[in-house]
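Listed next as structure tokens is one chain, alone, in the form predicted alone.
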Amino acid sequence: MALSFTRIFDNDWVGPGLVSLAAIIGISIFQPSFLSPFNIFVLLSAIAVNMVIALGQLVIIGIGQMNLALGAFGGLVAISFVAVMELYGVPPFVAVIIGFAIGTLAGGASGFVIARTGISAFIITLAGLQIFKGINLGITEAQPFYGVPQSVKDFGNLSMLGPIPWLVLPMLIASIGMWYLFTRLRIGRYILAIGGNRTAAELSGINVTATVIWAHAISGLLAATAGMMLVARLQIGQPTIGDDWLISSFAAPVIGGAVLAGGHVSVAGTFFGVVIIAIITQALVLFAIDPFVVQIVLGGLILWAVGINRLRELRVAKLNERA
């Protein structure tokens, strides 16, 4: 009973549970407005849209990279879903479509020179970055677009049940879809594979350029779902959607008990991730403090985080070397 005990908290999101469940304890004692029903509403709102964003950054830490291009990807594709809408007149339904679409050959333009060429993620989704930044600004001319249709406005700011927003249903179902993807896909098991060792993989017989697109496309995909939720939440096509992704990103899968050098991911805790980073972003609201204090508590989760994995990693290794 005691070994089951302990071995509850070996899952990666028990941590960052335990963290979110004590903080919005601590909050609601000194702020009771924090539960209020409009707080939950905007706090829940927050944590849809950055949970998505997470799980886009999540699939490409799977495999031992890191996708610094995901805000452009979202960037674009929410200026491009709002332009269509409103120099064409597309139906939102297609404009949605349309922004999938971008968002996916976005993703995995970026994974075939990556898997093609063999340069570093990080030099390719840099340069990714730079980009398709260039070309949203392009389009836009630093301006937004306002041509925003009510039924969009409409799901980003109103709830399906009590203070539950419209937009926890998109991150709901890319969430399982994450979860199923990592835990039952062969394409899930293929990611997990590459990032733990690449070498094992290709000798496995595992079609590692296809693998890495495949995971691109993806984070490309969940890069435009957050960017199309966010232009229902600000109710505008605004160029800067995307510029402030990618420490966020990263900290909640980090958080969340995700190793950097992939082979190991958490959806749940990734989640859990997310919602510490958006408590405490509320909790400065709420208590009116410096805006700059988030970015020092934000670095601090992150090296908290690293460490706690890295204790793991030591003991999983001393454990194996026993046996």
Given for the second form:
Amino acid sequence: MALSFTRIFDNDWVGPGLVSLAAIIGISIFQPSFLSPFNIFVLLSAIAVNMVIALGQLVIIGIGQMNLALGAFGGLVAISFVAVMELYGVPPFVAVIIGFAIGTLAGGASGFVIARTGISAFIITLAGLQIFKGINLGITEAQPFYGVPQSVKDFGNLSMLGPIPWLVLPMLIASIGMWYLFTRLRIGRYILAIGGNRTAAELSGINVTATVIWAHAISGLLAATAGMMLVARLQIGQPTIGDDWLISSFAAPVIGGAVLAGGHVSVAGTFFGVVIIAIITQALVLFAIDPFVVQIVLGGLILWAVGINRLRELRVAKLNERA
Amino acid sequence: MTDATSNILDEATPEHRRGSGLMRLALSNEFGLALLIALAFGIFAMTLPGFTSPFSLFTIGRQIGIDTMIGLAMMAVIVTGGLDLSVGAIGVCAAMVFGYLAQIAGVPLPLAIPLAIAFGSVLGFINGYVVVRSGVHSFIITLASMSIFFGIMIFLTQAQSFNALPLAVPAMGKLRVGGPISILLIITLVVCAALSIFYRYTTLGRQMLAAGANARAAELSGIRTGRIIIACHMLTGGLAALAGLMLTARTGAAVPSMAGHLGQDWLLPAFLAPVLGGTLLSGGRVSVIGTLLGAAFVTIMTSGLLLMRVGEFWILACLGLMLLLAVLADRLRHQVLRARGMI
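Alright, leaving the form predicted alone aside, put up the form predicted in complex with the partner chain.
Let us now look at the entire complex, which starts with that chain.
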């Protein structure tokens, strides 16, 4: 019995899940309006978008790399999405597909360069960040597009069921899809295998080049999804969309127990990581604390999570030694 | 630590070894860069009227000074095979501390400047200490610290600038020495010379290179790599602070947004200059002159393109492309060298 109890605590999502629960209970005692339908709606909208962003980084963390260009992908897709609707009168459904295509291609292209040249993903995606951000600003000249159709605005601001926004739908699809990918699909296992030990993966016959390209294409697809979700929520095509994704996209997976060197990720843990960040950001607003503090808290959360993960690693190593 | 490092920054470039004579020089990064600079400068000087005007040369030189300093700050930590995403945040924090000391506290400049640089080193020490003690890769630690440093700065300053600095500060930004040469460029050149000597002739500098090239071998030969890595981060912090002060002199005010959100705007120049200059991301090799030449090339290209009325946003994309081409050219150069049996 005791053994299974500690096993539960070894799951990545349990710790963050308990912290989320404690935070919700604690804050709602001091501030009952925290659990008002309106506040839940706002909270879920934020969680939905940030979860998709975090998943976009999670897949790259899984393969042992990082994607600094995630926000630049999202921003470029966001403005392209609105631009084709406003300038060419493309129906929203087609515009969404164009957005997916741009994100996937951009991600795939950066994956291709990384895989074929063997240059570190950090440098390639840093270059990608500047290139895609530059194209974004070059097209928009830093001015937003306003021509967002009513149906898109409704998707980002209306509720599906009670306090649950429509935006939760793409988040659910993306989360379940990624969970399925990592646990059931071959490509997901390949990604984690390469992240865990690239040489071993290569020797056991995994096509590393193709897998790296796939991982980056999926990351681009998720960034595109998040970018378009933000357009729906903000109701305009802001060129600044994606500028502030970097820190939170790493914070949530790390809080969720992802190993930065690759090979180990948790979709459920990442979800609770996103929830914790959203709750803290909201709480700062509710208690009228300076919004600038959010940055400090986010940084602190990353350090805290890294520390916890490190302690767990050490404990696992010690247990293995004993066994 | 080394496992995480090699995994995250998977830089497959082999270490440089001694090849032979002239061909090696001709294929060296520095030579190629110098050639490119001469070419770009020549073309711009002939086709763009005003490119060689004294004012244009002055602003180009000043920009080279600042960008080189930012590049050197990153270079000092790349030596260890790590990196520091918080250079921009440290630079701005140090500039704001300087602004407070000089404008509000009335500390005389000869004291405020070293204090601000020391403050940058303290922030660098925090980074280095946490990296060494936790054994976590510097990417994630400095990602967190950039958010924390910047957050604390913006919270304390409430995003307000210090724009009533002593007149000597903006005067410094405008000061010319020997015709069109900015004093800021002179400062950078002095720092370059000092760093070259530091890495080549001092024990600490050589230990930094050794620890970066092969941490275990360095440890076994009696170098306390932990302390060395902390020292590298402190050097980075100090140089970033100096870059922040130079930017303050140019602007004439200490502005919290001068390096963009969280100081992210410094990341490209910070990596572009050392990588163009041939500093290996996997650590163990630096090129101070290369970093200077890299920054010079980027600045000349940017100024030329601006004069050609290419929109500044498209230049951003060009710089990204330049970084990509630089690393690809570096890879190609290695293949040529290897094919000729020089490495």
